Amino acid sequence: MKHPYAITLDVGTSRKNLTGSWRTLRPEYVDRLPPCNNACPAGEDIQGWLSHAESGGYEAAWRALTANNPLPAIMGRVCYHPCENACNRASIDETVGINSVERFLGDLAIEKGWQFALPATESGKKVLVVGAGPAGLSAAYHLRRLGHWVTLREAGPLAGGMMRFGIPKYRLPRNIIDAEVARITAMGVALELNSKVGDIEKAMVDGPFDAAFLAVGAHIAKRAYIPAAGAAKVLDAVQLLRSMEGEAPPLLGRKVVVYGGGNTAIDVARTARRLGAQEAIIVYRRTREKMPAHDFEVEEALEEGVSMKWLSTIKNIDGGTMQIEKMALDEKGFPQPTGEFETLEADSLVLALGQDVDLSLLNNVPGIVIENGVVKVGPDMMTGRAGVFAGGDMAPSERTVTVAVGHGKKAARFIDGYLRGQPYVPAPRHGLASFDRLNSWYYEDAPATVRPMLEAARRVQSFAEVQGGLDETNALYEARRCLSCGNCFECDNCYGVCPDNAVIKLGAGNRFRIDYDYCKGCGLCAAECPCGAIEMVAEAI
């Protein structure tokens, strides 16, 4: 139906608006990409999720989570949460609790026993994929979705990787991974465990295997030469962290000292504590602006008593005595050495250097390249051996659990494509939904709510749980505190203002579009839209 105050002229059989001859500029509405999102390791589609979970689906919010990650009760408890360092709402009030709504709804899933869909087609390709921690779980999960047949061998007892043998209780419950590995495997993955993989290229042809996915985690402790004398008691925090797993616990004695300044050394400290250590001392070469242990980590040890010697260097180690070098540093913030010294004594040192991966399966395997202890792979995470894959520790970045997530379902898209002769190419990108394309006088104050913390004098006193979760309430409330930044909503903003009746409303889910015959291109609805998706472009001539 024709707008009652259109005017048309008729030039031969066209017709002309001549609404159009007097904009210079017209509305179009444009999905950005939000910066949480584009911030996301795992390439989780968060604003997604999210808008679900604010309306109180959270069976479809889960579902949505779970499209791109399989481990969100883990996740939610582990990840380091780089979405919410880009979360634009920092600059209204306080970032959006993503992680606290991720972990409420993965424990939610586990509660009421929600599992994967069963694949809808089956493609009789067989994949082997070499490690059951994060990046082999997700690999796995994401072929098997695909339709592909996996085995998941993992060497270990038990699966999980380092998410279970180097992340201690206190930040991860072990009933939390078995109850999200169980719903992989249940899905039809094979996972065989105590089954190591000394050769990758006998493995494939034994199978045989169409594709592989190798995620060896980074097992192996990097040492330091320091001279000692005399019995000194040096373990290496991988060592310490695993045989948390068993059903003795390790003997450290009343002074512990850990050496490192990542998050593994935080870790160990804080486990040392929990095993009755009086003391827990941490020795870093470097200052505490340079260590790369998170920030709220080293709080948290500092709460429950761990002690931090910065810009120091154990020099020697004789029984229970070290000398301890302190570092000063130069001009270019460097430390170097003082020749000040001073006597520590400890029951027992921790060596929380690093960790290396154990690569001897990649063994005279053609094409494999090793640069800098990982296995050198393609934009497509393949390896120079056509069909073998490699991600997670084993591949060149940032060694986190959300990192490896990621790692996994990316190469799982690009075998699905090696697999069926297809090559995977990924979507193009939308441009970045920026701050100041909102229209942030829209959005009140709405401070984030706090995760429930156990006391520290508590903390010390046994492996429970350290960070709470959400109830339902703090849940739907924080997930209400996203602002869509960069994609309709349905606020009906635009159909609201607009003087000309220009804008359509498109029916739930569908949201709107413009009548050009009607619109003068005056930009209200620009102006408007509180998450900036709508765009004023040049009128084409």
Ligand SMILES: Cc1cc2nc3c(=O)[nH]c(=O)nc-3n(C[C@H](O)[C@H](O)[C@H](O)COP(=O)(O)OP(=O)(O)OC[C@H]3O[C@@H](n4cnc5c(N)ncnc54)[C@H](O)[C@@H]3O)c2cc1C
Second form
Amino acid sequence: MKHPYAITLDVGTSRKNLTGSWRTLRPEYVDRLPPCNNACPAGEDIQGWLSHAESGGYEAAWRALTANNPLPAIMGRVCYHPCENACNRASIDETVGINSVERFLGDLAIEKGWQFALPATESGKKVLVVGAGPAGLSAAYHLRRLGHWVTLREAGPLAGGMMRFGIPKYRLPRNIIDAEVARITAMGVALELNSKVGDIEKAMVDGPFDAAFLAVGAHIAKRAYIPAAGAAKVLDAVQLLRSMEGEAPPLLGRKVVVYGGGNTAIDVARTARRLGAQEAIIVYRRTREKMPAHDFEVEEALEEGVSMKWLSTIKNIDGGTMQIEKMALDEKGFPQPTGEFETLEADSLVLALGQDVDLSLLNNVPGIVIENGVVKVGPDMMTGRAGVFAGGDMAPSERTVTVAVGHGKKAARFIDGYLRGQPYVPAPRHGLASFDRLNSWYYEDAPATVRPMLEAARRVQSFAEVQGGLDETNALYEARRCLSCGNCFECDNCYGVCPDNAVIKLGAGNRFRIDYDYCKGCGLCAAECPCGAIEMVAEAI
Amino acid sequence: MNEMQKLKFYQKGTLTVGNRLVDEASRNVQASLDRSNSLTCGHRACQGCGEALGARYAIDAAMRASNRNLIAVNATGCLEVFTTPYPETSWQMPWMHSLFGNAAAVATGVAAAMRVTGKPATRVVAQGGDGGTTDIGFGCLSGMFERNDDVLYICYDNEGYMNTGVQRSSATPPTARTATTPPLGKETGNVFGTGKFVPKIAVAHEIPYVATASVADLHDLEAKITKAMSMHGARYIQINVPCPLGWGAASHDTIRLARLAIETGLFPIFEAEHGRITHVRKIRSQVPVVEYLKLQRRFAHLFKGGVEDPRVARMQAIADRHIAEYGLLEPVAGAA
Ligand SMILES: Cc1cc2nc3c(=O)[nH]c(=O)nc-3n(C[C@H](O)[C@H](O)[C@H](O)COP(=O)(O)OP(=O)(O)OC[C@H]3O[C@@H](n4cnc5c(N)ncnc54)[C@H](O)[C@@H]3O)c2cc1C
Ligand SMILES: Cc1ncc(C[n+]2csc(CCOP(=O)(O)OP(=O)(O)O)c2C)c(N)n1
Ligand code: SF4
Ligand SMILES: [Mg+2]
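With the form predicted alone in hand, show me what the form predicted in complex with the ligand looks like.
Entire complex below, previous chain first.
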């Protein structure tokens, strides 16, 4: 082609001009760890399953959720949801109701009869799981998913552990436990009830088993020394709550005193009210702020007419009369006796002072280390005896259902590695998607959905469930409140805001790609990404 | 679901460019896989150029609205220079360069040509910078308005003559430093009491449609272009497009600055039809002007030595006046 005067190039598109060479910083798509996931003791990918729920893909959401936790309907009721305490949305309005969406999915799965997939291949390895509480159930489920043969041996007449013989029905209806346990046994987990393991070494040999996971919980009530005279009726909380699952409800009388300040004390007092006690009084040696019980539980108990005596200890008991000594907190926050006394009349006293672990099945096992009454385990959940792992309340940790489920999962992965002779190496964790990494402009205000609660007056008349669930419309709304911290939710912002048209949209579900031929590295995509999923990285020049 | 929940159905993604939860047809043009990219890659605009972004936003929306039957006439200025250094062009559409001051008149001619050659479906936009629009091109523009010619004129307002090295225009705000047109006297920065706000003058022409828009609010911008394209006669849209170079700002702050210009009240966003204001975009959460000014070196002298210049308060007064004049704040619940 003949060019006009002073022109040397053909007419054409500017796409020949590769402006990517201007760049000193390059945008890169990243996935960051949402704070909810980071805080979840069960290691759930909360943001991941919420994103399925957001588009109405409830079954996909449930499957993503149960990849880590097989008990969503239970968790959606009793988990203390540390995820919500960490949720970034609190800095905008209120945290996402993660727990309520979890319950919605769990209940929907039960209603629809969704089942777990069976393992694709069988390893031929046999694992013994001792104790069918949340830790044992979780381990059994994950081991089975990985293709191992699992025998789940339980001392009690039913599975569930403290979820069934501790947590009262008004917080966790038993048909929920039954449904979620049945789904695990349907995978081929052999559940053996009324089969207490007395000697783990012997059980391993008898099986024979290639590995074992112990999750016997903590069931021995701690006692306090209280001098008692006369016909004082003194019970312990574990025994009382366990008897709630029996034929005849325990007789507590009109006026019940509960000694302790934890969740168990609260559950006992609320149970006593439901059994007809006119008065249920919690006696605790420190203040309300120092109570280990969660504030919402204390609140619910107060609503139900439970009364509290803070800064008080029980000195002795004589028939129906107790001597209470008033306490005062010292500068360090410890309760100290004041020498001031009062008396309290009651028909019964229930001690809710915590539980110890029955470790007798480990007698004479070489290598086992017991510290502070619990079994020492390594970062791989293995005890000092090769091939024997342990978790849940019997291992050092916070004692919650969620931690127990997390232990079960973690142990299952390490047991799998142990059995295959290829130690399990956890994937490296992504950097945290903290609030300062988000561009919160793009999120609109949306107040949290409040879950319905049974009226206090009706609560004490029966053991009906106190807290209601969400229905499909508000569960969808609640899921959509999630900010998707640290993970692309395909909002098209990067694709839109690039002045150089250098972001390529790959279509639904496939996210985006930077066209480095043209990206000048201005950083607008990273600055305007709502969820902090783009990072600017220095270009090697 | 209660009313509140219905209203805020897309609490994640209502303000973003796209939203995977919204059906394809109701998403923004910029979110679509097949947007026309009228202004494509390889152009030579600075990193983070607000004008390049604003032009693609606006013209892609006009392309969709006209079924891709559109001609653009472009005044001299950055947009013309960075897209079309002969023999290269970034425009994927019929596009012609006029002169610095006559884009409105040339577009009028193109529109007339389409009419007489029997192509009434072919629509015409004229576009230029604030200098080409509010200064040298203003006579042609006022004529186009007054004759109600069938042209949509889009002004990319970056508050100065950027292409020639940052000179003052009649859209440059008070106190902003320009590179080569300093005022006389000791004080750095443009003086108070000068300049003009052309959208208001356009409204006074009582043309069918006038609007202001911003690269910080794509939903609003696309809706306005689409509405303007649904009408005939003279239409005018002025888009606030931050200029990292001329404003002395970080390239990644372009949209943030445009957003702050809205949220401070410095750049009022409204819409008018036939001489009357019909809609005002409210401030979402009000921000003091300091937060806007501090991000830009053109205002750095206002904060020298950690002391705030009294002129900052005068800038705040301008924002406050806009807020009062256009009613930019949501009425407080309970207030009379
Ligand atoms: C009253 C109460 C309320 C609680 N409320 C909550 C709550 O709301 N949320 C929460 O997160 N946590 C709560 N917890 C704590 C939670 O229940 C426990 O942390 C959790 O159940 C521990 O799980 P685990 O699997 O380790 O043990 P467990 O649940 O105690 O299960 C252990 C199982 O092992 C069986 N077992 C014991 N020894 C043997 C043996 N030798 N052979 C075979 N089987 C054996 C037991 O029968 C039992 O079924 C509560 C606890 C109590 C007591
Ligand atoms: C008649 C005439 N005078 C001066 C110029 C030089 N000139 C080219 S672009 C420009 C400034 C453009 O400013 P503006 O219209 O605001 O556009 P921007 O570059 O800021 O986008 C000037 C002065 C010219 N091209 N024609
Ligand atoms: S907003 Fe969503 S992703 Fe972020 S912390 Fe909360 S639940 Fe997790
Ligand atoms: Mg300009």
